[in-house]
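Below you'll find only one chain, the form predicted on its own, shown as structure tokens.
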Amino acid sequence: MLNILLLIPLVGIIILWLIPQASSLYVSRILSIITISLALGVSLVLLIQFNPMDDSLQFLENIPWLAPLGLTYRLGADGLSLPLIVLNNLLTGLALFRSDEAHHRPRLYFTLILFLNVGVTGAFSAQNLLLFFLFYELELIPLYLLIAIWGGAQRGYAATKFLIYTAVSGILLLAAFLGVAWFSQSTTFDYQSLQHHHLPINVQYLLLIALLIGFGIKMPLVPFHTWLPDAHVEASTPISVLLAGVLLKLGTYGLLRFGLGLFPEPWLALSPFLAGWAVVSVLYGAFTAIAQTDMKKMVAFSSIGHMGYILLAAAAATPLSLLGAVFQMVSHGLISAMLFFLVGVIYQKTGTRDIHSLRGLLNPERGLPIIGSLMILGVMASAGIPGMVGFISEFLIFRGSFPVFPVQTLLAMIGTGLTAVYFLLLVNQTFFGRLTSNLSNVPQARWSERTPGIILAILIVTFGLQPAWLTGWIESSTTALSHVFPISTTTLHS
């Protein structure tokens, strides 16, 4: 079946090119929406047929390929991969449904979409080292080439800049992942093959500091952050939302399939570190939220402190803890999504992002009203407002890593403040007063412009009322993954 989700859009992308109509964006862009379609329909299946209370890998395919280099096309999936395979599916569809600009060459534009698809579902269902290595580096050429050709202004310095981030990124994993085949003596790179590595201790904090800064980059965690602002603000509409909504999560991904899940002992001495470097990226990502004025920047400096809680709950690494941060992923794609299109229709009415450029957005008549009130959720679920999905990601996350890092759990917890605060200077600035008289002619927006917002909306809405309906999936990888730990090094977290 995972065979099958990789496949429908490559057959999906030899019929763009096959018919001829499919230079036009009407029809690609058709074409395209019916491809994920079934890609989205096939990953709900996979999702009705998984045994939530198996831990083990579910799905597998397993096919020789390159045996002297120790390559296998080995796929399969858990509670860790599979929601974020149906989530990667719901946004591209979201995505394609939107793209409804990309007038300039659509079909090449429509054919990186699918190629993305395709890498982001195989990296997150690869189970061997060398063939995630592949998926995850498939992903970074179309997502340049959609940058720097459909992209703003400063296009090509901000792919150009992502391009060699995403590199460096991928040499340190490919560092890391030869060395634990080479320094283990293996003769093959399955992942569930080198779990059971003996690695001297030294080696072991080697390979997973290489891991470390690699998934760190891709997160994106403060140093490393850098691309993401510029990439968000340059890249359209549709593009920011797979970058945040899912090309981030192949790093928190990695970071925990790989990172605690290859190297426990090293992962266990360093949770300190890791506790407080997440508390840093929380931190710096809300205070630098704040002193925005671009919508469009502020919602990507929200992401880099979201995905420091994730940090936060991979180094307490509590069976609690990392139930929420893979909640987290999923809360964080819904309702960064949500963010980015409803910014994006804001931008095409109103002609700018500026905060201080608009006001009374929020007028019934003249305004964009739907808009607007979506735009009011998406920030209280982003604060973590009970009853949205955000709040539970957030409370799985403090509660499962308070009794190991009580200090820098209650230093990440006012991050969550600090994103009421940003959240709402642009709620207050933008949506509420008097119309501006430069926006009194603002044209309404259609129900396609409203259609994903409120699809996300629904959604937010449901898993934060009905949390259960997500934490079943999840919960018997996640506590499977906590108890990687040796129980001798266990102390260290008392």
The other form holds:
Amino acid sequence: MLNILLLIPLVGIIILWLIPQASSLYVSRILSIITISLALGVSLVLLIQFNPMDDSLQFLENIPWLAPLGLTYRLGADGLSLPLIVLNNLLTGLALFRSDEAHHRPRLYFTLILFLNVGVTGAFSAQNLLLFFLFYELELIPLYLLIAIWGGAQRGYAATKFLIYTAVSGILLLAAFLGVAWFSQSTTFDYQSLQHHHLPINVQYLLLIALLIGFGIKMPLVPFHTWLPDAHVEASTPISVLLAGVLLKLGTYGLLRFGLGLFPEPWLALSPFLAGWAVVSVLYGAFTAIAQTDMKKMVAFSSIGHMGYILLAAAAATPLSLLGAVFQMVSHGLISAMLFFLVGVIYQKTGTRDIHSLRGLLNPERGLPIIGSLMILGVMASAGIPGMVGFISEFLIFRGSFPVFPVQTLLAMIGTGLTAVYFLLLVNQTFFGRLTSNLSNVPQARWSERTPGIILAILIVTFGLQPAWLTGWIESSTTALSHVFPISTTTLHS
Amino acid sequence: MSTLSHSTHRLSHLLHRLESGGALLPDSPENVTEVVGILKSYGVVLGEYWQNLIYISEHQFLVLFPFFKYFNGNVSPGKLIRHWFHDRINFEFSEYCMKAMFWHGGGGLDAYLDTIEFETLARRAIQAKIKHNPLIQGINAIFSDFLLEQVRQMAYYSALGQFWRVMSPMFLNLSDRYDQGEIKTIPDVVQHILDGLVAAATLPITYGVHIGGQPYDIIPSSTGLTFLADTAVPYVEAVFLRSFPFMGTTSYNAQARQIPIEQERFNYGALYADPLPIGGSGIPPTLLMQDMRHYLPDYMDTIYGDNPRGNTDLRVRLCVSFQKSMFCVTTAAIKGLMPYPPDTCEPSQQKANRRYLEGWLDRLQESRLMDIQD
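Compare with the form predicted on its own: the form predicted in complex with the partner chain:
Full assembly next; the chain just shown is listed first.
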């Protein structure tokens, strides 16, 4: 089934290039949407067939590939990866739906997005370290091109910066993966085999640090974050959505799967440092977001802060905090995607993202009242207001991390308060007050522009009110992951 | 022919326009179409408003819980359902205007409602109304001014109803004359309104109710109240200029002294209202615009058709058009109340007229006057 999930977008790409009419924006967009809808449908079937009580890998695919290199085509999914696979297909579908402005070389544009989808799904499914690396690198090229070709005025700079940072990230990951196999004298790169390595502890430290920096760049964590705001500002709306909603999760997923999963002992020893790093990221992201006047940059720095929560939860590594970490990945995927969609509509209608140039957009007659209402819901969710998905994820993280790192957790909780500060500044400045005269002829938002935001808002509220519908898929796997520690984190703390 | 030198007033261009027979609203074919079209729909809506106001004043007199006051005595399950689904005229708007007049007062009606004569007549009607209702009798005994104040309010219901009973056909007639090609310019519009106001100026304002088959006068004809001085002028003052203290389109903070202490200094009226509502719905101008949009003549499509937002902001554009038309009514009122004829050749009279006009322009400086000059 996971094979089919990867094959569908590839078949879609082939069809895109076989049909002459697909050179038009309309046809290529429709074909791509149909393709991803099929992929989303298959991923939902996987979700239904998935046994949430079973903490082992499911839907395993094992095809020998380059045996001398230790590379096997081995795929599988568990509660850690399956929600992210579904999220990837959902957000790709919504991004394609909103890609109605890609008039320049549409066929190439949609091909790259489908490739991106394959890369991300593959990375989340790969159970071989080299295979993960290949998929991890595969998504890099299309994303670079999507920013470099269809981005804003400074797209060249932003795309190159993204490429350099992520390439360094890839090199570090490759070095760590090769190191694990090399030092453990393993003939395979299969994840499950390498989990039982007996490497000297100092080697494990070295390899874990390489992974931490590699995935820290991808997440991104301070101080490896500077590529992200530039990439977001220059990327078009659908690409920003994918970047924040899905691609950053490759970093957090990798950190949990490979950092924590392969090197539990050094992870445990480094966890106080990781928790401190998380706090720095959370507070730096939040304070920097407060200083922003560009809405997109504000949401981008907000993402940096929110990724810090995941690091805190991963450092604590209790069953509850790990559950919160994965929940936060999905939650942040939904919320940040929604915020970027809405910022995109505002930019499209008003021609600016500068919060000092916008005022009164909630005006029911001449503003963007539905977009504004969705934005208010989105920022409330991001700030962890109860009843929405952001509250559940943050509560799980804080509740799960507090017994292990009380001080760091309390400091991270300040970040939640600061989220409310910068998003209130944004909402108050942009949506409330009297619509300024230069905005009084803002075109009305179309339903096609509102739809992605509405779909995401429904999911944000649904999982906020009924989180068990999401935690049920995740819990067994995260609990199993927390058991990789030789001693419990609570014992360590005491 | 004016013998006065060029004015140094800040709005001297408007002053000279008024002195030379123009209006506060610039004359253009588009403005004429817009004003006549909006006044036609306003005339239809006013026709509904005045009938309901008169009905309430006569048939809902001292009804403690007037649940069906907007039905003009014709209640049926179908009408109730349409009412609840908001398929109806927003009669609340006319009540807001009535309350604005009642609150700001002014004119002979306000003065009469504080006289012994009114109190005597009102108490006679009250006694007749409550003689079979011991509960209300008890309330009246404890709070003797309560029902009296209700009767004063009823008097304003009636007075505003009578005022709009004249204005409604006047606006519809303006539209008919425009259709016949008789109205071509904004000064024509102003003159039509001025002629209508002058013709109705001395119409008596009276009010009485029937209780138990017996007539009870509340405002007898002997009080000498008339249309222009006792309803039209207080109406313009209250609704166009001062209006309601808190029911405008903008939120005001009384504690931050954003509300003047003296009522005379209020400027929240229709001429000052922001057409862009801020925040929620349900504000009075919105109610009127909701009503008027149903009765717009077809030619208004040409004015409102070219819009990137379609019809979603129609109420805002209706409000802008309505304000333009109200500046025409205000021009007619200003001209009608001029101390000397506008075309006087006497320099001292011209000087007095100019002082009078400058006073009005000073007052309207903070209004939407400058926004409608483009």
